[in-house]
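Presented as structure tokens, the chain that follows is alone, the form predicted alone.
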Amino acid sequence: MALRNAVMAALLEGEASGYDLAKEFDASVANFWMATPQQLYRELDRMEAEGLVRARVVEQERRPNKRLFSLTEAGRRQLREFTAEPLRPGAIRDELMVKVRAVDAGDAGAVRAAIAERIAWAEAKIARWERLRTRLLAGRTEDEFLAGAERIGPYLTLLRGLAFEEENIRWGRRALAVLDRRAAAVQ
């Protein structure tokens, strides 16, 4: 998958600046697609040159002017084509998993600390996403929201992010318990 597909999917929410997209990526897309603000700006420039997005300049007082991007019909067509393509198998590249695999020959205390840090990150993400879910639902039940929502994709990806982080916490706690039992047995 190309970064442009994730950008186009984010622009379905409406017009956004590069800064807004970077915040959106950090808040909602980071579990399945990572991009730096610089990568986003370069991709937006390429997409604009290819006619997939259009930009308009908003003049601001006391701040630099900003460009707001929106999808063009060509961008929407390309996004439709992307969603119709067969899925390629995904792959997880996670430095923590390599460290855990090497824990027997490495620094078990450092690996344990890294797992605890991953749990803390997951808890923070869950708290942020629960706030987002509360905002999306706006006092409605999930069924009421889903029955009347114009778009459900953001909600479904939010649910996947929550499940992913909940599993990170479950695994992390189990891994810490195993490491603790192992350390106690070795002493």
Second form
There are 2 protein chains.
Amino acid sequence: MALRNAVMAALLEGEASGYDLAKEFDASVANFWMATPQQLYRELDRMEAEGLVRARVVEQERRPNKRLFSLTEAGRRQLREFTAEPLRPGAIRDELMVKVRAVDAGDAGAVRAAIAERIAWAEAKIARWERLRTRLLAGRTEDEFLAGAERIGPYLTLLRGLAFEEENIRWGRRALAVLDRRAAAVQ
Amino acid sequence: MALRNAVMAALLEGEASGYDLAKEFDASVANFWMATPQQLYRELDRMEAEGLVRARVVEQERRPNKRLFSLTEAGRRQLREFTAEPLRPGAIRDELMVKVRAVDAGDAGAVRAAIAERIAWAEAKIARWERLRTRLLAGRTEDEFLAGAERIGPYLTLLRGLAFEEENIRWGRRALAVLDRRAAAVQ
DNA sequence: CACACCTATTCAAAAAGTTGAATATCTCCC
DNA sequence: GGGAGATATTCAACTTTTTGAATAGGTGTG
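Compare with the form predicted alone: the form predicted together with the DNA:
Shown next: the complete complex, the earlier chain at its head.
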């Protein structure tokens, strides 16, 4: 039941439909939590039943109607309680690292390609995050923003995401260099 | 069924009991995959039934007997196949980041404490990894090691883990500074 | 000599997450 | 005008993960 916390945190940004959230939680944008649309719709229904979110149906003309969800007072309260709960160790599950660990008994070429893919992915994500950062800063310097903005949480997580992907690239390049040197030595 | 890949990668290091693996996959030691003992014992049983691992019972005198698992040829083959499979996006699930994202509507003091906890944890993990690194290098320089060692996979993943935790510390200190400045400004 | 913690494993229920499919309309591009 | 892709949601089966127990002797500390 931890998905709901991520959903409530996302809803601090304002109303969103299940579809909107699905886009945000999609692997390509996901900040620190991933979820499929199905998961989200189910969770939103449950949360609505428990009074944590409220849905407002918006009838649309040229596309399916949608339900826009927003946080209720109870939801806000529960989110606040969540931030005060003891922290559970984060679940890391990175297949790439398992492959790298097994590279000596595995297909080195394929692992190489997987690392290269990860680098490309990280670059795309950085580009996205830089756009988001520009939007958040809205012309202010980082210092001005951090001193004056109403909400800094999303910015802080953005910084972490950026640093993570930059590190992925640095490490990935180093790993590729090491693997290439090995491959050359073998031949 | 991805846990088995992590288990097989771990077994490249040599025989291990369920208990040994449980220690390695534990939250406090885990490199890139976490699992509880229960999960591991169950998975090992299944893997044994499928012929991926083989168990050897070691009778012990002053403690319970144990079963030491090792990779079979079929397991080694399957691990190799896994390294060549297309990569699925890694599942990130970091509660701390959800809390940070919600910090503006949450309990800032508690979030601060959670970040501090993460920093302390990262420091402990770095210490552990530095010890492991020293053991792996065994007196050689990194270059000597990377050029000559039989297995470099574990070293590459260690480098990634080290960089990740160092980044956690850097980011965490920055986030704490930002939160403190805010808290001071409010009062 | 308690008490906590380590070794070593097993069982089972409940919660959560994944996968695959289906529906229906709209817009954009070639 | 045909196909891809976006908008928007729902159902259901399945697998995986989490959580809480239970067992049982050994070691180390105050």
